[in-house]
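Here you get one chain, nothing else, as structure tokens; it is the form predicted alone.
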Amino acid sequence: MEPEAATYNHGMSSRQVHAVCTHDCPDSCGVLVTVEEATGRALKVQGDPSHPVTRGFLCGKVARYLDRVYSPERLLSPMRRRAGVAKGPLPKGQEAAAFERISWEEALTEIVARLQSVAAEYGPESVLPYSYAGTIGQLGYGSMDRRFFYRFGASQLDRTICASAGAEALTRVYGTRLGMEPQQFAEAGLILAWGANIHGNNIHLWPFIEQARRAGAKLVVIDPYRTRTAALADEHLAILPGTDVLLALAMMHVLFRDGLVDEAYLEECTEGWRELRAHALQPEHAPAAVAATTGLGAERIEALARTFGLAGRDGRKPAAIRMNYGIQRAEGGGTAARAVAMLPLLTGSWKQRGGGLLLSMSSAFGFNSAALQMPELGKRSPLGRLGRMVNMSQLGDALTTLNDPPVKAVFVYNCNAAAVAPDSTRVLQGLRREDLFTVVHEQFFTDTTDYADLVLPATTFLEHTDLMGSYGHRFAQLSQQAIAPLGEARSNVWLFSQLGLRMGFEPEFFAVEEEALIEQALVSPSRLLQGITKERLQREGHVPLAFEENALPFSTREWFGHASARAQMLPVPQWQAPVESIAHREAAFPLQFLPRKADNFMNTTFANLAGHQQMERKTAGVLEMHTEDAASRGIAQGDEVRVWNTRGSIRLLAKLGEQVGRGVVAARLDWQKLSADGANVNALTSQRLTDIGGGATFYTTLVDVAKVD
């Protein structure tokens, strides 16, 4: 494929540019952008048919991407909070009308002056960057921004909100975050989608699963909610939230009890399996013992375990597990992810193509993030070291408690913090502080911009160049800039480069163009990046990592045994009932709450666009309840209900049915200001952290529900 080859559209001269969707999704789709030569306007986005995984089609979110790029609501110039009648700034929490347009020169000058002033009075650690994966491109996610905050001496952000518990779990079991390639799912005989809504947020894996099913494979979904994927599966196991580790241990119990483990493989490739066997065979892990707690019948657990254990034997095709991050967003989520990750090792399914597990491929690429981010610049900061670490899942506490030093400035980018951070009542309390200087780099006026002092316009992935890996497949890609930035929108690289230079930081580190950063990222000792250069990526668009053909990454002690030694024989996984869980129904709040991600949004990205809202209309503003839970509360279909706990409350409309089981209710994450009462699901979630990895515990939330009179 020639990404820059000329094409024609409706008689107009046009060209085609190879880009990559850089939104937070495992698929990292190859995208072809048709651009009109005369105007420089993007006319069409389509999937790259030559990409071996994404294969020429786009999800519903990105298929309409030009609606986002050319939306009349795009933020296209720097904005400052206007002065009110009393000459002070208008109160925080007001929308776009509270802002006035300023120049980039004014914006950058004010940011530098305010950050320097805050640092002089309170120390540089009083400045907090807050970002996540609004883009997962290597440059946009973490390059010049990290250099800037390291060199400034700001507090560092522990980016835990999505995947840290699962990532740590996978590393503890395997020594790396690496799994089976998606193409191999087509060769599986049994597929377990464990906490994975594949059809909703990993759609390019779906054709490989359907190929396997046409050849006789069975798809089993393990999820508390009847997702799109569950509705299409051969079997849906509606497990109760937070009990996944018990189900995994019960499966292990059956596998060891019935001789369905591969002892030769365990002996060759793992350590500690005998201790695990003794633990799993304890009576409390028998299917009958865990049935009530998990909400699954003992017979179904027995059947699942035996089907899993027999896969790959006697000519059968192996079992594959697609575990996603939903499983680890609970108090014991790290332990649950560890336990599930161990299952393919017990049966030796890694020995066969089509067998194993996929959670994340993020360790495979080996891009030189240290060269991009330059943490050594912290030694040049006023602190002479890196700043303190703040867990992003506890933003509310960071902004409202008396820290030493207190947070006096926050710089938000790649993230709609006000909407996505847990315990949003505390978060908003902090963002309303008039003594907090808040800068937000964004594409739209979001929930977070409403609390900003300065708002800066950001580019979309069509408007800048970036280097892409993937956490769902094994192809490195280059996303080439397709169009000029709209209005005065600027990329993360440009913004933090300019701030660094205006601060007087070293030009050799901050006067660096995107092309040079990409070259730095590709200078890596990783053998998997061998032969991948910027020029090759420009020419080919996507390049596979240098895995050996048919490589089985965890089939020898060279991989797994060495990793186990580093893990220092961690204790066997044990289940403990979360503080907020179905196991504590005697508490004041008897319902388990699932704050779900919308199928047609990307967290809160796309939530403000009419076309995407239309696709999500069936779940907009509703609380999904089991009919029996509703009946016991006198709630009928369509009634307005209040959902509350000690942290906050939201109002929704009741939608009754069996999308959730008894004792569980669910609602969708959305922008706060699009709701009737200005609150979203995170008004109910807590800042409690996961057992390992320090992650957010969104799915460990108890509530009650009542009809609004």
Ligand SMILES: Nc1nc2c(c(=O)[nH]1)N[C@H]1C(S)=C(S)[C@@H](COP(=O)(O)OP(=O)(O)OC[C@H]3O[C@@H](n4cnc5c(=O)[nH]c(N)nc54)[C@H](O)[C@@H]3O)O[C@H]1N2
Given for the second form:
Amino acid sequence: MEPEAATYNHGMSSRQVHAVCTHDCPDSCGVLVTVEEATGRALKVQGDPSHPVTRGFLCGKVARYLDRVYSPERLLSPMRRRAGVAKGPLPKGQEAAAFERISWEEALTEIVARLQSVAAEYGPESVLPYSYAGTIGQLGYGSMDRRFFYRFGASQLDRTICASAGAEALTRVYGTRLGMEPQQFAEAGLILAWGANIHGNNIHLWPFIEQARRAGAKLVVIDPYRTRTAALADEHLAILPGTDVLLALAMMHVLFRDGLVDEAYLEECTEGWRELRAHALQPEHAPAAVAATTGLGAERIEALARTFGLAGRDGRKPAAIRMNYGIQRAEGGGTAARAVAMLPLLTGSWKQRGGGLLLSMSSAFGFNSAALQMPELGKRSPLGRLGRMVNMSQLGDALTTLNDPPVKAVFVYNCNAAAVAPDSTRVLQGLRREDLFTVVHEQFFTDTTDYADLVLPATTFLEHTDLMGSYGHRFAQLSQQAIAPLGEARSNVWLFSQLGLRMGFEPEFFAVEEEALIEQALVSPSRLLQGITKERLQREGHVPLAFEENALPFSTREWFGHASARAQMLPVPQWQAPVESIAHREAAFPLQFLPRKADNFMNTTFANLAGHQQMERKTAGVLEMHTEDAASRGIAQGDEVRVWNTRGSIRLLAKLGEQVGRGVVAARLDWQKLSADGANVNALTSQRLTDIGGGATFYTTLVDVAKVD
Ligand SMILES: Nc1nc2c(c(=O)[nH]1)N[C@H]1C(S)=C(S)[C@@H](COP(=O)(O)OP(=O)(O)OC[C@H]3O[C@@H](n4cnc5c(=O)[nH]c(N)nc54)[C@H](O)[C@@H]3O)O[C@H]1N2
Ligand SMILES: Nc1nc2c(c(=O)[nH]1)N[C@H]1C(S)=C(S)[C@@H](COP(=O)(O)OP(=O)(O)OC[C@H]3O[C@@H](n4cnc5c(=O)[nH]c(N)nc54)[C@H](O)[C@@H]3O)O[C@H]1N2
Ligand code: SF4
Ligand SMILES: [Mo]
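Having gone through the form predicted alone, I am curious about the other one (the form predicted in complex with this ligand); can you provide its structure?
Below is the entire complex, every chain and molecule, led by the chain shown above.
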């Protein structure tokens, strides 16, 4: 289907609008929304068949998106906590009783007054914005909101909760964040899915992998959990969490030892490869030496390394690595991501189409985020500079121990902070403070709104316009507003524009609407955005970045932008046993815990909807554990168990099987209020940061498990 315009008539009674799924997913699907003319109601959402990567299908979560948009539980007006109602968990469905409905006028007036009084007493940095990726639209994720907080002089938020370790790792090796296009995986002869749950989290890569497999390619999954992706693969290597550096080094050991590296390529394109060779060839990196720590047999490591090294040689198709963010949510995650990112440099896989690596495409777009966010407004704030930086992965500490100044107001949007931040006992202790002024802009009553003084209703992507890049492909898209906002819901841009104007900030920066912001974002020095205009996006729906035809994967030279630059192997990746792992000699608890994402939710988004819960029923309230770890604790199938460490404790039902290996247990991320004991997996995770990038370390968590009598 090639629509003349993104919005066009579809008979008399309905029209189709081109939108984009703005959830935090690498796929950024093109979506067609059918809207009934007479009522303005969305009747149907479907994938845009003309999109070259997402090709007309949506994941199960978003295929039933109208359940979300029109849910009777949508938050549709501003609300204020009733006097005398303490902050804390409210039963689902009964939250509204704790709040009274107020007008937007009252809500905005109160926010301005409270933020101003907090700033007058403690300084503007006592205000903390807290947001992540409820929407990854360029405007909704970071535009007017950033302008507002820069101009106000609020603390800045270091947005580390998801990808900062891997992003920094990739940048340190390659100087940028780019990778193979998903379509190129179809041309690979060997595909490694490394800490990547493709079937659950990146489904639009799957058809290209299947295409490669039909042509003879082999898929190997490296993941401590037997995901659906792993179950469908040719081989599953159930590595022990946090030991990927050792596996990568052992592969390098074999590649150098057996002469399976491309020395000419290493010489031309990389820096430090001789030091890396000496390091990898140390006896402690031989497959037999790492077998016990990684939990993988030496022969399997040898075989993997040799298959990887032989790919692309003698007429064989090359090896492609889909590394995703799974491996970097760990103490040594930055180093692990660096080590894996170096593998295609050793073999020169980048030289062939279908070879190389994909972690993220996010650097490709080059939208003008400086124009959208205007950090220079910090100079106009009372501080005369940008506010101090607060790491979002340490929200618990920020709310309970931070001083000079303490956090006295927190403004949450695009984020279910109470449920997703690590060490939630501390987070909730902070959010419970009666002296903390908390505003939450949301689509639903969540775990976080239970702690809010003011709740504000937010629009879904059907109800506002945004500009989209993608971190998994290279098509820019416009997500057009399909329906009017429900109730009094308002977009992030509208909210922060109104607040800015009421604060008396400059109208030339704050009285700016979505359409104008999109134009500002597209005025960019990026060569790749040349020729991409709002009109063109409107007309064509999706527009590829201006890479030259077949230029991807570009030689690594092109990545760096200038011929003398090289990929960086130094410092050589060093293995260090994570403090919270069974590999550490002082391990305080015996089991490694994987607090996982659900295939049919988006982090905690969708977890409240009955249809989505039904699709995800197999993981509801269960702790997956290996039969032997259960037997040694006297735990049988279905028993109620307590999972605990020094930070917290949760109760789940034991589900025994082969989903995880010995020494590893797993449970899914969910809303706290939907569990029997009001806690979720983040009661157990820590605020410790990754070695590189200051990221969260969800997947290096130690626990013990016991049967509840
Ligand atoms: N359905 C669905 N899709 C999503 C999301 C969702 O919640 N649900 N979330 C979105 C978001 S926010 C993101 S960032 C992306 C993330 O996408 P992914 O990076 O794929 O994210 P994860 O599920 O965190 O991790 C992938 C796999 O890594 C494994 N893993 C954990 N620890 C280790 C380790 O030490 N070594 C190795 N080799 N593997 C390990 C996990 O078991 C998991 O199966 O997905 C996005 N897409
Ligand atoms: N244990 C554990 N914890 C994790 C993870 C894990 O795998 N395990 N994953 C981590 C990762 S990778 C990430 S990215 C984070 C994700 O953390 P979050 O970004 O908080 O993700 P969600 O839980 O999806 O919550 C997003 C919220 O934003 C709201 N929202 C959506 N669109 C809009 C909008 O336009 N405006 C406003 N104001 N609100 C909107 C949604 O209703 C939803 O409640 O969680 C992290 N936490
Ligand atoms: S969540 Fe991902 S796969 Fe699902 S519709 Fe959105 S972009 Fe596509
Ligand atoms: Mo994420």
